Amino acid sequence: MIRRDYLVIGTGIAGASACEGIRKYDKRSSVTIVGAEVSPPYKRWILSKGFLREKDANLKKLQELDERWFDAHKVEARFGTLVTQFNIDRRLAVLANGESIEFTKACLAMGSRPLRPPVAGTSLGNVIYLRTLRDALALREMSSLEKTIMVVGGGLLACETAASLRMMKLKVGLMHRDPYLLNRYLDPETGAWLTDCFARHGVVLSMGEALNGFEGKTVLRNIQTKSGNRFPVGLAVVCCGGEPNLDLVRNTPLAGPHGSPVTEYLETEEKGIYAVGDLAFYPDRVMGGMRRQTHWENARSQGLIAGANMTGKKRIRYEQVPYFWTEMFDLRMDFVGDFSVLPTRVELQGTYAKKKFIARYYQGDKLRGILLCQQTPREVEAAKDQLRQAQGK
């Protein structure tokens, strides 16, 4: 039996975080942080973005913390390692390999994982789900063999995705139920400019098109639509969500239906235990009501206050106004505030035209979220501060 002050979870950057958090205010106590990727932590949000266009992976950008951080600050990493149980009443973690750790304190990082359609073919060679190292890694190799690829959703992921493959000179369609891109961030107008953006460099949009299945014996062949068209493709990568991994804490009071419920301290009902980043289902004291961040933004602040949270030498609230930013060819635009509900009224300051603006997104005659298209970060932090003054915080 190995016993441990702190175990941590997942091997992410929420996981690695923690770590942080616990040895900033706790240098002594035994860490064992555990997680199934092979890999050190590593910057994911890059994978869609400047990795997979570059002509050479370069792996040294993505490194978050290496292997030389853990050994420093004396925390056990053991990477490539399953956690198969997880028993809160005993305190008690059991590994792949049949190794037990008894802990005293335990933070839930597992992140997320891709959702599969509930359509056939998904499992076969050439459907592509971009979430690790090694599914870029895939992909950046199997574009350049491909003539013709197709990213089926219309969310960050996607959009992400197709604007860095269509970067890299390729043919490259974007297949999406909704009528815009971003549906669930946009309101109409501004959706139907990106969808158009999209379009002007050259990505072939297949927009209102719901996925029926995927074709092919072993290897995909064809994407067949629910209207009946069918799109002959060697390659598919589908964007169509993430759900929180919570299948070692299922049918627990650890794992609920929005995520991983906490406190503002990022404490589960289970004395001791945490959880953050993807898992975390907060309350959000900036905005009202709960909520469910998977951004990198969110992962590691939650990590470095769980972490410290967990030493018990301090108690820090989390209180962030809700954050993220993407990248799509030549536009930077960065999301802040609530975007759940669509607005009853946008206030545009600026032009679509010129692509730099920002959108004021109210309910009612309260502002909700702000948008804003090629500012710089001071634009940004102010855009944090109207939305604390109009909340009132």
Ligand SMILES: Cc1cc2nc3c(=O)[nH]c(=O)nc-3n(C[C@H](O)[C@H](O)[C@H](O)COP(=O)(O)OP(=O)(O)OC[C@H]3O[C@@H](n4cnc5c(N)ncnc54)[C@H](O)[C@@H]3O)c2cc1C
Contents of the next structure:
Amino acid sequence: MIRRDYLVIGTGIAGASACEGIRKYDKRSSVTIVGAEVSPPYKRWILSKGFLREKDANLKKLQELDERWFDAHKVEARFGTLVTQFNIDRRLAVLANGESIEFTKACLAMGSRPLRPPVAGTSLGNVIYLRTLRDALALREMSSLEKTIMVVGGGLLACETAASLRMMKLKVGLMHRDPYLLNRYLDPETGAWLTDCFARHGVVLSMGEALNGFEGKTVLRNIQTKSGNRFPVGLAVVCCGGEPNLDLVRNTPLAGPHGSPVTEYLETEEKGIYAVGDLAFYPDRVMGGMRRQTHWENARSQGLIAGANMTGKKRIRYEQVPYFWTEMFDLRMDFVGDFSVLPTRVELQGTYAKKKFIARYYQGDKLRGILLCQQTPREVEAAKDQLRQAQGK
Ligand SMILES: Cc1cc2nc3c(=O)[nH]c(=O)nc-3n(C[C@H](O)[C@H](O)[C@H](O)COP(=O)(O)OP(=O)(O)OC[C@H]3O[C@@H](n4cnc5c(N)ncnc54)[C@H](O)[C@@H]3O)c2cc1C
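What's the form predicted in complex with the named molecule like, now that we've got the form predicted alone?
Following is the full complex, with the preceding chain placed first.
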């Protein structure tokens, strides 16, 4: 039996940051981080962007924290190791190799995984998903061999992936059940503008087409839609959303329907057990309500804060303005605030034609979100301040 003061599960950015947070305030206690992926923590966000497009993409550029960091900070890192059981009462985790780790405090940072749509053929060859470094390497390899690629979905990952594949001069289609791209975040006018940008860049769009299934004996041949259309394609990239990796704590209070519920200090209802990043369902102290974000900056800051709080030397609330960015073709867009509900009014500063604008999203009189297209980091920070003020924070 191995005994540790701190156990972190998941070697993504949230887990890695939790280790940083712990070590900032506690240099001596024993820390182990365990993660299923073989690679040390890397910049997952780059997989659908530059990394996919660059043939000789440098793996070093991808790294967030390398093994030397863990050695230097005396954090035992076990990569390529799945945690298979988590016993809350006994404070014990079992690893896939049969070893057990008894811990005093734990941080759950298992992130999320791609959702498989409930249709036939999702496991056929050439029906692929994009989450990990291995997925990105496989997609890069396979896309060079196939003549027709269809991206299924119209969210952030679908748009980024379709844009990157198109920038690689490949023949790319995108099918999406809704009338415009990024409809979960954008108002109809901005969405129509973005959809038009994709069409102008040569992505063949099939909007309003819902997926009915993938056809083929062992390898994909066609994609069938609910309207009865059939698209012959060699490769499908399925980007239909994600779900939190909660299998380890299924049927416990640590697994809720929307993620792992935590307090403003990122602690679950089990004292000493924290949850962060894509997994955490947390109270949003700025915009109100409970929220689960599946974005990089959120995972980074939550990891740092939870790590600090775990040491008991700090008690920091998570109170960041929700934020994420995306890049597609020549566009960089920053989303600040709450985009979960369609705005009742949009105030546009700048123009779509010049692809440079700020769109302020209101619910009634209240400013709830600011979308910045091709703006500077300084303007993004100013938008965060403006949103805080608008919420009276
Ligand atoms: C292709 C892509 C592009 C993205 N682009 C952007 C972007 O432009 N902007 C943005 O803000 N966000 C982006 N994101 C989202 C962002 O990368 C995630 O929000 C962030 O990586 C979440 O970090 P995390 O540490 O919570 O989870 P993850 O990165 O998912 O890490 C969780 C880790 O835990 C491991 N794990 C799970 N279960 C177990 C277990 N039982 N035992 C051991 N290990 C386990 C997993 O294998 C994984 O390595 C992108 C995501 C993807 C996939």
